[in-house]
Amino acid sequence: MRKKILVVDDDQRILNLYMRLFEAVGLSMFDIVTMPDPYLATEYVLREKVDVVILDLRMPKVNGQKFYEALKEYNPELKVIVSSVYPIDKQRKMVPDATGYYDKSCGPIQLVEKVANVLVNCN
């Protein structure tokens, strides 16, 4: 079974992007789905087994922090890496128990080689 990669962010070029960067570095032998609103991300994780999720933190219908809370709630196991444009040590403050986290300014290679890193340890 293809292992699934879930990214929610209410910005649409940043959906395209990641989906560009992940099939140009050879991610897409998994599965890629991108979710610009968290209730349907939400309804996608009830229906559907998704092995990591790039979550954003700042959206406008739900607080990224509080979503995170709602996945690990349903999901304890779910690995998460926040992708945010805080720096690294406040996304650690908002969301302590995340996989992972990443700054948006950082550079797309360091957002691969964190979900690329979180895949492999995956079951």
The other form holds:
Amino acid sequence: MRKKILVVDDDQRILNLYMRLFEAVGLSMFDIVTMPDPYLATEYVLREKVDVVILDLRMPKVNGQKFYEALKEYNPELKVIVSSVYPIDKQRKMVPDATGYYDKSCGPIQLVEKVANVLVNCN
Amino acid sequence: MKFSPRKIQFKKTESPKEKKSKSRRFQRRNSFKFEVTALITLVVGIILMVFSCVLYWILSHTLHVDMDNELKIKAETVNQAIRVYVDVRGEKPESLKYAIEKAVVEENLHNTRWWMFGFQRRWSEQLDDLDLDEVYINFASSKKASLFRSKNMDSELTNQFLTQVEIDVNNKSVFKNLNFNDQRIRIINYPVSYDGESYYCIQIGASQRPIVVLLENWLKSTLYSIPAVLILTFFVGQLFASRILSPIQKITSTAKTIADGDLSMRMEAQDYYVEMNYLIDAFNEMIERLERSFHHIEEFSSHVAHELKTPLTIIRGETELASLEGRNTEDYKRALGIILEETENMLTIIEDLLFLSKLDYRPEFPQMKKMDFVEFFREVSEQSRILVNEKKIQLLIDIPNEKIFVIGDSVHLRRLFFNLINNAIKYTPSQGKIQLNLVRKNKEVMVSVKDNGRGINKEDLENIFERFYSSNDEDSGVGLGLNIASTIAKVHKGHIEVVSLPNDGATFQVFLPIV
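Show the same protein again, this time as the form predicted together with the partner chain rather than the form predicted alone.
Let us now look at the entire complex, which starts with that chain.
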């Protein structure tokens, strides 16, 4: 069964990059869905089965922390990798119990590794 | 040989502790407390010295005048007594001689006067009351010969007295000073005319020793007491200064805590002097401002870091992606294109931030000149025609035909209006409409930039001019453009207002003062 990864980030350039990245590294066996709008993303999580969410903590319309809590409330089993340009210790302070943390400036290959780890542990 | 680092002799440098104690020692002498106390002591010392000198002079003068008056009274009384005797006994030389002899030589001889009667006895007693045994009395003729002298005078003293004889032609008393055997004697020369022609002179001398002794004692006690008073003043002054300065020590310790990084500390205004409470208030206000600006700087640098990290993230991502195996020329071209774009983005952000910091902290940066604003804005609006062409936006320009002058930097003002116009173009749909109006309003000129885009949300309206505020729109940018516009307006003593309803376009109004 194909796993579904949802990327929520307000920056379209980042979304484009991740799209192409996951395609390139051969994770195309997973469905990648990108959402710039957190509200739409919430609706999507309610509607569809999502395995991993890559969540930007700093978005203009909604506080990343609140959004994380809302996601967890809908689906406590959901794996969420918090992603931001903030350093990881700061991210951990903001969202203490996320499945993973990713510093955007560390390069996208690291993100792919983190996602793969989460999915392997999942199985 | 075993290497021992401790044996190495370095040039002796002062340890911080030594430095501190040295500076404390220096501070003790240089402290406000010491200075105030020393100053008070000095002033008290000067006042005491001046006061003592004046007092000494007055005392000495009064004592000498008193002595002269007493001598004069004695001389007058002796003379009167002689006259009275002569008047009673008849103006015969014998009577005069007898009277003088009695008055000078035999005064104060109670025991030998038991035989006297009536007038003579009363007269003798009157002479007794003058207390003449302490003074020297000499009767000198106008030829400076001693007629009679009191018994306490020896011949040497008498000769000295005679050297001081001076008979005033106007019958006035003449005072003389005589130094004799280590003592100063004050002498009155009281001229007497008898028989209408021949003069003689009553000389009465009194030792000035009691006055000298009194003044000396007074001077000694004063000289001893002044240092004592000064020492006391110094210590009492120190106590008072300590009491007055105690709030300053508290302020210092609070300042030290703050210097250690705790900006939330505040001084409590207590039962101090009003001036100290003013100081405490000012101090607290300063700390509050510091705390605010620290917070502001923290927030600002976090914003800057975020805004610069995002393009760097993309650059790194694209580079990593391009270095994966199996990428083709198309992929490389795209990656390089994106990297170039992000690099330009970063440069723009950095240039904008530098520009803003210059506007904020270097008041001389804008080159203000008187300028014809109508002419200037006409140029700006004509140039913006090129910008709107791409989206086929209709540009309506309404500029009056009059001269309005403002003081401004045309380069910065151009940037202000192009930021607003570009913003309007960004949010105006293709074939939309943008209106540029220039109106004189009292002492201000108002330029409005009105678009018919989707308008601005209510929550965005309040924060739209804040630095790094960006709305949720995908193409809203970093959040510096409108902040730059508003900062430029502020530098020109003007301001920007924004009116907008969702889906009804937005109107930005720039107000600038007219010269």
